Amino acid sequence: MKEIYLDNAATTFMPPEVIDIMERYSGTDYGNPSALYEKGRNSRKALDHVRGIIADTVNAREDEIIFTSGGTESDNWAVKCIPYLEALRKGMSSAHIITSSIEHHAVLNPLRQLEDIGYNVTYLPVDRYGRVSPKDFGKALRHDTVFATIMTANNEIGTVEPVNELAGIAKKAGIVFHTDAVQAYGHIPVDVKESGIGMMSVSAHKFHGPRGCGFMYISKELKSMWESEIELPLIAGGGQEYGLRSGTENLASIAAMGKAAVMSCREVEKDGDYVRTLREYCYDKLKKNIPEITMNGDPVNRLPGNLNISIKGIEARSLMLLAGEQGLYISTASACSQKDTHSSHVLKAIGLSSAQAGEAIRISVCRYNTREEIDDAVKILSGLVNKLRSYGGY
């Protein structure tokens, strides 16, 4: 059975060039970067080289890039540590945080934990396209606001947020601004200096790198501010990663991530144009073959490869499972919440009813997908939709 993978927002495959790098640093070049002998020094050089590569892709300094296990760890680090540090630095007994109602659960769940111990959190609404209003963001600022976290692009509906404008407002108010860029990095241009963000989370497996690896950008300005007054380690130990995250570095995955980053970012705009054209081709074909479908999310300000649609008269999870039996892989929401029986919080936030949210599927294409795959996918989906609608008396 031929497989058609159109769930690249969930995870991506690693091309041979990336696998070769991972095998090299798992096999022959496996030295501990902290060791002082030659094999260790060579690993340290490789680690520093990758750090420089990653820094260049986002216009950062090398010492502003901290390697982590991925987006969830990085998000938790930012959300759980920074409000505490800022409140402590500013001598506040309570602290206020601003976020959006459509963040990933790696942000929302830690925030709820903070609420349980006394922090105040404002969850900004979004418009029907999933966009946060800079005006609403500015109005939400309070005298005790210490931290804001707004994702660069949404993982379910693909909407790209006005992060540069939001970060500018936060910086002017003296607020630390963090963004979850897990879905954005490697797919749209990201420039931390131009945007003015203070912190950013990225995960390698979203741009054809390995799972369990990612990085956090922390501006030198913020690091210097905290280090001058209080300790900042996420994980205490041997002092790796500038003393912020101790533990022997996962060099094989980090090196593979560096290769994936180069391949994804070197022609990000050209690749984005191709992927966007493929997504639009897919949507046009679906509209021609399946009546009564609607796109969810911003039709313009969205990730190139993301297509989230509601198909009237079908149950999305059934469609997803039946498609999988024919070798077509799509999703209904974030892969992290596939087992959740509740409706998507993102789709509810943009005004969809429970019924409409239950009819939504997500198709996410990448630069390796083809028009032929889209043609086959549309054929499979249109046939299954007709079958499911006939069962429901559509």
Ligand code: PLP
The other form holds:
Amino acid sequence: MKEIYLDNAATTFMPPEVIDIMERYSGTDYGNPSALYEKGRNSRKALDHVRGIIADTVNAREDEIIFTSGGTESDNWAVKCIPYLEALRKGMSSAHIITSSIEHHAVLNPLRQLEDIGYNVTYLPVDRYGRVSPKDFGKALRHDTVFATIMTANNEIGTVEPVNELAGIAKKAGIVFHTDAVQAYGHIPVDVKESGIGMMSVSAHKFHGPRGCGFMYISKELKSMWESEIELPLIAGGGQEYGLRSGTENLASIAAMGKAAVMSCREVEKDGDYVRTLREYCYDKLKKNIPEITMNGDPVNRLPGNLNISIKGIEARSLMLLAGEQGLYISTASACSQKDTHSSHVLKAIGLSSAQAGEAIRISVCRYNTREEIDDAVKILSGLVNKLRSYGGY
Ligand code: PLP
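Could I see the form predicted together with this ligand next, after the form predicted alone?
And the full complex, kicking off with our chain again.
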């Protein structure tokens, strides 16, 4: 059976060039970067080289990039360590955090843990397209606000947030601004100097790198402030990653991530145009073939590859499972919350009813997908929708 993979927001495949690098650093070049003999020194060189490559893709300095195990770890690090550190540094007895109501659970769940131990969190609402208002953000600031975290782009509906503006407001107020750029990096241009954000989480498997690998950007300014006043290791141990995240480096995955980063970022705008055209083609074709579908999310400020649609009268989960049986892979809500699409906090936050949320599918396209694949996918989906609607007496 031919496979058509249109669930690239959940994870992506690794092209042969990336797998080759991963094999090289798992197989022959496996030295520990901390070892002082040549095999170790070569690994250290490779690690530093990748750090430089990654830094260039976001206009950062090499020492502002810390390798982690991916998005969840980086988000937990930012949310759990920074408000504590900042409150301590500023001698505050209470700490307030600003976030949005549509963040990924890798941000929301650690925030809930902080609330349990006495932190205050403001969850900003979003408009019907999923956008956070900079005005609301400014209004939410309090005397004890120490940290803000707003995602660059949403994983379910693809809405791109005005993070540059938000980061600017936070900077003026002396607040650390973190962004979860897991869905954005490698798909739209990201420039940390231009945006002025303090911290940013990225995950390799969302841009054709390996799963279980990613990085955190921490601005030099924040890093030196914390280093001079307070220690901030996420994971204490042997002192790797500038002492911030100990543990023998996962060089095979990191090197593979470097290759995937270069391949995704070198022509990010051109690739984005191609992917956007493919997504629009897919939506137009679906609209022609399936009556009563609506797009969720922002029509303009949107990730190129994200198409989230509600199909009237169709239970999205059944459609997703039946499509899978024909080799077409799409998704309902986000990959991490597929168990219960009716309770998607993102779809609720943009005003969808429980029924509409249960009718929502996410199709996510990447630069390797083709028009022929979209044609086949639309054929499969419209056939299934017709069948399901006929059963339901639609
Ligand atoms: N943040 C967002 C926006 C995501 O989409 C995901 C994964 O789906 C994560 C964080 C978690 O990243 P990882 O799978 O690397 O832990």
